[in-house]
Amino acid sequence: MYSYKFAAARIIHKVCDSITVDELAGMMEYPPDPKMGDIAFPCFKLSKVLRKSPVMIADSFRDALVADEDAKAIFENIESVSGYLNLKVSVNALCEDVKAMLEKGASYGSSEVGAGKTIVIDYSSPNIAKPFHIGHLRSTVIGQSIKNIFKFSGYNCVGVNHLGDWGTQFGKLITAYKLWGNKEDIEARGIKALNEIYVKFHKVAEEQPELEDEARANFAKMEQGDEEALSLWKWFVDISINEFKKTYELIGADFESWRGESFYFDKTDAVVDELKAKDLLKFDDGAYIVPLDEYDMPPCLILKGDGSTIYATRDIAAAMFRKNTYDFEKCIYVTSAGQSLHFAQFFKVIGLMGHNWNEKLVHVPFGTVSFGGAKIATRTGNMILLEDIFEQAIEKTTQIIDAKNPDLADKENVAKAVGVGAIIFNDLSNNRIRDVDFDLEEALSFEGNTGPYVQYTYARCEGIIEKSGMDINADTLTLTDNAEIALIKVLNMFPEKVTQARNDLEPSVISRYLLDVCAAFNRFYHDCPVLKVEDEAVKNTRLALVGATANVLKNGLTLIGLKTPKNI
């Protein structure tokens, strides 16, 4: 319906040029009762601006549309009712929509609004030498979906994996490796083995605090360029990235940049120098800070008492590097809501340094995730590993397939697509700021508001088309049932939902919309026989609707990172 809002807005603008077309379109609503039309303009919103009664405004807008030939081709009914302008889209226009959905296929819903603009998206960012745990799931799937949506809208997207690959924890890991590490074991078991000796370090250090001094000394060696220390550090990083990539492949996440914190180690001096030159850096209580009291925030810590940098310093250096390298339209950071203050602080510091592009830095916060109200048991104690979750999901999906469709071709890959997709959809069907309580049984259901339900509906559409053996012809469509019209109107919302998801940085807009598509399709499929109808024109029309539904579901699922097997 988005295009119809703008079509009406462009015509109304001719008699109301004091309001922009975008503003006019943005004021339009979808009536709760279909009898009131498909689009409504509540004209009381303009009463003060135009100094007219809502009834007079609605009448003038109606007259402008009635007199316009383009409007007549789009709207079959144009009414002014008690200060509302009500518009009903014509059946012919809806049929043209179906044709466009089929012709555009994988590009339906896309746009070029971002042509020539670059978006940098910082997401996932796990810590080196630590297992990929549940805390990184939300950042990864939310960030990847936002990236997909911007790319679908014509933007050049740079996905950045800002790895936690620098800091005192590596001094601890080097110390632990020298004391208890085994090269063959670490080569064989990777991150699990590294995490075990790291955990052991903390336990032993409680009884032998001198280990902390040794760890600080080892990290100092790294910062001073010690060959052995850096060689071990790089080995830890390589092992970790190789394991991370396996998870990313499963999720469908991809990155253009893997520059972690270590990359910015030699770039923080310039940040500190600039802060000093602009008299922003103050010495306070043994550390160097940028005071932010004036902005109702605690001070931003830049340097520790010993002169070493911290997260904020490296994040400022990273933001500057990204601006200089990519000249971004926006730089988006996808992290937990618990880090909101940190981002607000260093965004403000960049602004105080005189860089007005700090307004293009955006923090996208998200809530926490739990499982059935409690943490699941894993081989690493109380840490919730994605590996364990995915294994359970795939195994459970395989059991469901064995029970319902044991002869399914490519069963292993389908189980992987559905099982992993269930976890992703369960996360992305919630508003990102909400805390998520994950229930595996519920998420894997083929009914209700789940990923498998949407994937199954898509597969059903593809199955109907394949079974028909017909080539769909959308040039001439014959609509005979209200369920057909209702389905088209829902499908027509896809481009608008993409725009909303992009503007709100909210993937759940797409997920929830896909559930609406499934509901509308299943009502249509219940009320309107497709293959068993004798009238060839009606059969062709309904097959066209099935094909259009398949396209929208596939495009939407792709945006949120779910695969679309044709048989489930």
Second form
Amino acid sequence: MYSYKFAAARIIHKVCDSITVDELAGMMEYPPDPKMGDIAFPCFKLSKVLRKSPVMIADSFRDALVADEDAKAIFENIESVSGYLNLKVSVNALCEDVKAMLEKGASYGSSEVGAGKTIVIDYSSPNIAKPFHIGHLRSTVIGQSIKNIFKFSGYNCVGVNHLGDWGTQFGKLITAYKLWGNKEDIEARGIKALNEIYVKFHKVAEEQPELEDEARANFAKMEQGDEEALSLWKWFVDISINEFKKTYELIGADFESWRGESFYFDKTDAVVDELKAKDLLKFDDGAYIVPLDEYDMPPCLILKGDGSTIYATRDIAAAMFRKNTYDFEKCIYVTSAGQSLHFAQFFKVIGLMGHNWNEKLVHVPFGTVSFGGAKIATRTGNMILLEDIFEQAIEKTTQIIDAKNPDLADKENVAKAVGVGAIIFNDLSNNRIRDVDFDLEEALSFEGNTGPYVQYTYARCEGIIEKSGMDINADTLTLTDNAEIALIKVLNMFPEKVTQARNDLEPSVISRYLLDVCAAFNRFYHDCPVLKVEDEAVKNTRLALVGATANVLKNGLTLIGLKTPKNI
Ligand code: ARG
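Now the other one: the form predicted together with arginine, given that the block above is the form predicted alone.
Below, the chain from earlier opens the complete complex, with every other chain and molecule after it.
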């Protein structure tokens, strides 16, 4: 519908050129009550600037539109009511839209606004030798979706998996491995086995603090390039990445760069030198810091007493490297809200170094996941493992399919697509900053506001089209029912929703919108028989609407990372 706001704005701009077309379009609203039209311009917003009453402004805008040939073709009703300009989009224009939607197909909703611009998105970024936990799942799902949305808008996107593959914990792991490690066991059980010896290290070190010294020494060896230490580290990294890749495959995440923290180890000296040269580094309480009390933040720790670098130092080096390598328009970091301070601190430090591009660094925080209602049995007992959740989701979906549609072809893949999709959709269905309560039964329900419900609605559309045996032709449409018009108007919102999701870095805009599409489609399908209707023109029109709905659902689901099986 934005194209209509824009069309009206262009005409109004001719009589009101002190306000830009974009500003005019931005002032228009969608009235909650459809009786008032499709678009309303509350003219009081301009009365101060134009020094005229809202009624006079609305009247003059109406006159401009009524006199314009283009406007007459697009709007069937142009009214000035108590300082509001109300516009109703013509049925003809809506029919043209359906045609355009179908012609654009997979590109409907996309744009080129990002052409020539690069966005770096740092997401997922799990820690080596530690399980990929639910927080990383959220980061992966939200980050991947944000990346898809930017790509869809024409941006060049670099998804970075900033692996946690450097730091003192690797000294601990090497120490633990040397004491209790079993090569075959680690090769067989991977991260689980590594994590066990890591946890054991912490327990034993409570009684034997000298182990901590040994761990520090082992990490120092890594930083000094010791071959044995580095080859063990590399082995831990490879084992972990192999496992992470299985999860990424399942959820459809992919990365353009796998440069983790270790990549920046030899780039931190330059950061420290620059901080020193700019007199920002202070020695305090046994460590080098950048004080930030002037900005109401605790100091940013840069170097430990022993000279080893930390998370923040590597993040500063990484931001600089990315700026030099990609010259990004924005560098987005997707992590839990628990890390907000870390990002605020190192963004500030980069600014204090005189790099005003720190304004292009954006932290995208998200809330926690709780398992209040979920009955997820975990093999470890205390930690909710991702693979358990996926496994159970796929298993439960298989049971549902077995009951609903036992002869379904390709059942295994459909169960995977729907089970995994349910988890992704659940994660993206509220504003990301809100905490999520995860309830497997609820997420998998085909009737609730869920992924399976949207996927099922899509499959239903495809089923209707297939059953019709007809080719969709949207050249001439015959609209006969309000539910048809209401559906087109919802489908029309898709490009706008993509823009909103991109501007707010908020994939839930898309998931919630898809629920609106399903609701409008189901109302339409309830009121307007498609295959049973006699009149060929009406049948063809309705089929075109089913096709346009399928197209929007498919494009939207793809953006948020859900697969779209044609049969469920
Ligand atoms: N590895 C970190 C963690 O698991 C997340 C890294 C996020 N990205 C970054 N550049 N700091 O908490």
